[in-house]
Each structure stands twice: as C-alpha cells, then as structure tokens.
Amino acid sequence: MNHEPSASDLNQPFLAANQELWDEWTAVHETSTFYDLDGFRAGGVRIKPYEIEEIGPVDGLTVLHLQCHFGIDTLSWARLGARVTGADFSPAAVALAQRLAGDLGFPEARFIQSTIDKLPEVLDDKFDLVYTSNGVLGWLPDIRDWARVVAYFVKPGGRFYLTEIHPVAQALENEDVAPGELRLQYPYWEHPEPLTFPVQGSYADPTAAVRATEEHGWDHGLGEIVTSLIEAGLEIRTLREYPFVNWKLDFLTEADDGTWRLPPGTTGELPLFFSILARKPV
C-alpha cells in the first residue's frame, strides 16, 4: 500500500540540519549563564510557579516531557516527586540529561534519543502527564503528526500541558525593532515549506561560535493547535494566554520578575504566551 509521506518525510533535511544545530547547541548551552546549569545542580526548580499551580502535585505520577533538550525542567519535574521520562531528537541533549541525571541522584530517570514522529516506535509507556514547554512548536512543521503522537502516550484519565510562546507574537518580528514596535513579518497559520533564518551563536549565547549557518521553523496558530488535539483524542480544559514572554524578545521590555512584556503605556493589549490542559478520556 503507498502512503503519502508526512510533513516530517517531506522536511527531513531542514529536520536534520536542526537536530546538528541542537546538537552543537547543547555544548554551548551545558556552560551558559542562560541556563546556569551550576545553580541548577545546587538545588531548586526550573519549573514556573504558574506552571506548578495550573498542573497540580506531581508526586508520584509518571511523566513524559517531550522535547527535553538537556533535561533541567524533566529533572525539576523529578524533584517534585514524579517518575519522568525525556525524549529529544538531539543525542548530544540526551546524553547530557543522562549524566545529569546521574549526578543529581535520579538514576531511574529515563531520556530518549528520537524524533515526535518516531517516539512510538522506541517508546511503548504511557503516562499519567505528558508536558512540553517553552519554543518547542516551531521546530515542528505538522502539528497534527505532533498532537497524535501526545495524544498516544497520555494514559487515559492522564492529561497533557502545554505552556508555550503564543502564534500572535511569532507573527511579528522580533529582531532589530524598537520596544513596542509591533511589525507583522510572519505567517500565522501552519506553513508546509519552512522560515530559514541565519544562525548567530545560540539564543543562550549569541557570541558562541557554531558551524551551523541555518535554522528552518514552523508557525502554527491557535486554532490548529488546539483542533489537532481534540481531533487526537483530548478534552481541552483550560486554555490561558497571558501579556509576557519567556524569554527577551525585542519588541519587548524586561519587567520585574522576569519576563518579557509590551512597554508601559502601549495602547491595547496582545497574548504573548498561552498554556493549554488537556484531559484523555477513560
């Protein structure tokens, strides 16, 4: 029987590109002020309060987080007392993670060397909590492809959180604009072919040398989103977004505790970052 082949088939280059850049990524990453990995190993967790308060305790439950880079926020879920899994497509990550993991005490963390697509194929478990986070979407180019393979590890009765930057914000432009200057550049809704833009070091330190020149992402809106979820099987519970941003984006400003918002004063308001619950029926 011939099978059309999947978004990922048809972007397996720009994929493999991305898992290289990762990869190299990785070693920059392990010494960055951007992570602190040093804090890290001292105690403590990477998780965001809110985070914690929308999922509840996690003591005890199983945990699956999928695109884990190196593991510093599965590992946090491992310190808040659940039985966790990683899986990211970079060997270079999971390797760290593993001895990360070793290191702080967690010898039964588990972390796995794969692409979303293929998880299935390497991972038969199913879990009480399936998570991701924070500028993992982006680097997938079929949604859909991405919310069966969630939807396939999540135990029924088990749920799935996502907490992730909002499609409205990767729609504007980001580099080189003033704060508050709000330039649509990008599209909203998913794109088959991807946006390749030049590599300058890593998010976590520009000045870094690294041998890769590209990095190709996806967008994907709302709407896709949360459809290709229901359409996977889930209940959507809770869907927020929220005025900041994880991380510095130029249009923004740096606010008190951390995150990134729209300057003081600007007219009107915009979601910027958005978490979403989802429950497995029994």
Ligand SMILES: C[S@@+](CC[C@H](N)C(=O)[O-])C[C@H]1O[C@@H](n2cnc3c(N)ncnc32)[C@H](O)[C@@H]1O
The other form holds:
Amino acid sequence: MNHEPSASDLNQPFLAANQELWDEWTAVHETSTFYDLDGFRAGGVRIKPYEIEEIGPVDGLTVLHLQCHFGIDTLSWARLGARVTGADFSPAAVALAQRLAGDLGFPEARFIQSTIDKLPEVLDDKFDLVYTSNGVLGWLPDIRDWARVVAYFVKPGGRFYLTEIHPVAQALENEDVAPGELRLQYPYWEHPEPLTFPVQGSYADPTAAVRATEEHGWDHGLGEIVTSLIEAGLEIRTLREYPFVNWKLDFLTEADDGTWRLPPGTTGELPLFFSILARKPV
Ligand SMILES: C[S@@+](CC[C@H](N)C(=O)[O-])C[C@H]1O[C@@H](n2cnc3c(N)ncnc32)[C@H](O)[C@@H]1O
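Right, the form predicted on its own is done, so what does the form predicted in complex with the ligand look like?
Let's see the whole complex now, leading with the same chain.
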C-alpha cells in the first residue's frame, strides 16, 4: 500500500482556500451576466458548437462532468439527452446545481461534492463519457493524479473529452497589458508550489465583493497533460488547438462571435485553446 502523501495532501491548505473562494464565487456567478442563468433557465445549451461536433450525439449516454461548477454545463448535456452526473469540490456549487436540477425538471441528474482526487472513494460508476472544460486544470496540483481519476471513470470503450485554455496562453501576462502585447511571464510546465494571486471580485464580475483574498493555481504543459492521459491508459484520438479563448484576456480582443483572439493584424500565430478526445480501450 502506498502511504506517500499525494500532491493534493501536500497542498491541502491551498485547496481548502480555493474551495472557500469557489463557494463565494458561486453566489456571485448565480446572478452574473457572464453565466446568464435566466437564459439557461429559458432553455439554453451552453456547450459550444465545436464541442458538440467533436463529441457527437450524447443521447442516452452516461456522462460524468468533472469540476462541474453549479451545473449549467452538466444540465446542458442533460438537455441534449445525456444521463448526467456532475462533481465539484464546492458545497455551494453542488447545492446550487442540485437546486437547478430540481427547478428545471432533471430529477435524474446527480451532483456530488468531492475533490477530484477523492472522487473514486465516493462514486462507484463508470461512464460512457467523462467531460471537463473551461478553466479546470489550473486548479489542480498534479496532472498525473488527475489523469488517473479521469481514466478510472471511463468505461472500457468509453471516451474522455477536455477543452481548456492552452498552456501557452497561460504562460503570458494577462493583466495591465494591451491587446496584442505578448509578455512571457509564467511557468509553462508543472511546478510543485502553487502560484498565488490576489483575488479581485471574480472573473465573471471583477467588481463583486468577495472576502477571500488569494487564489492558488498550477500550470501543466500540453505534453504533460497528454502523456498523463496516455500513461493512465487512454488512447488519444484527437488533439486540436484553437486560435481563441472562450473568455476575456487582456492581451486579446473580442471577436464578432464572442470569442477572444489576437488583434487583427497581429504577425504570427499562437494556440490559445485546445481540446482532447480520448478513448479507453475495450
Ligand atoms: C471554472 S470552473 C469550471 C468551469 C465550468 N465549465 C464553468 O464555467 O462553469 C472550475 C470548477 O472547478 C472546481 N474545482 C477547483 N478545484 C477543484 C478540485 N481540486 N476538485 C474538484 N473541483 C475543483 C471549482 O469549484 C469550480 O466549480
């Protein structure tokens, strides 16, 4: 038996602080225009068209959504016909997700409160699709531990899908820079100690009053992410890189389609977002 402390054990105070922050952010996000909960209540689906195209039909599939926040992406998959389970470490987020599932008529949607690393201790099932997206990996101290949990929950023959900000975009300074000003600032590869940043409201509403003062994050290179998934037993089917981010970064400008891109006229190109589709062998 392995008694070595895991990266999550070693980083427990940082993860606990992040969890309190996410509890506070959940209340901010519930009423934010960023999340447009009214639009979702009215029948919206928040999964991006490129994700739906890459994953294909989910009707009747069992889907586990890791780091589901307050469940509106999870319930979007339910609206597309999936039988959904969401998991998140924030009790406030899970409580709101459960409330939304009840209000919006998804009695079979399940939401579980757990950190990623402890999820196998509280959830037994295996899934046709494990899904996670948009601002998830930077909260995790160890990408190999994460990949093992991902692979654990994929049924043989089932699939895993991730879409996330590109580690190259994460390495660039995002504050007090002009559109097109690309200033290399942060690590690209995983580092044992977190980077700590002051909290200013939330990404959904920087003016919101929040008591938490710090957030803690980790970086993971694309090679580390892909290799961890392969070592955990998944076969990578596609790895796609995109020239946009799904949210505002100061060095980008907003495009007509609502994504954020390098300003028109920029010389050269960079990947800013990516997706991975993987499969577990039968
Ligand atoms: C940016 S949100 C998820 C993105 C989601 N697509 C959205 O925009 O609603 C990140 C989520 O990760 C959760 N989280 C952060 N660290 C976690 C951990 N170690 N274990 C489980 N959940 C975690 C947070 O509570 C939060 O709900």
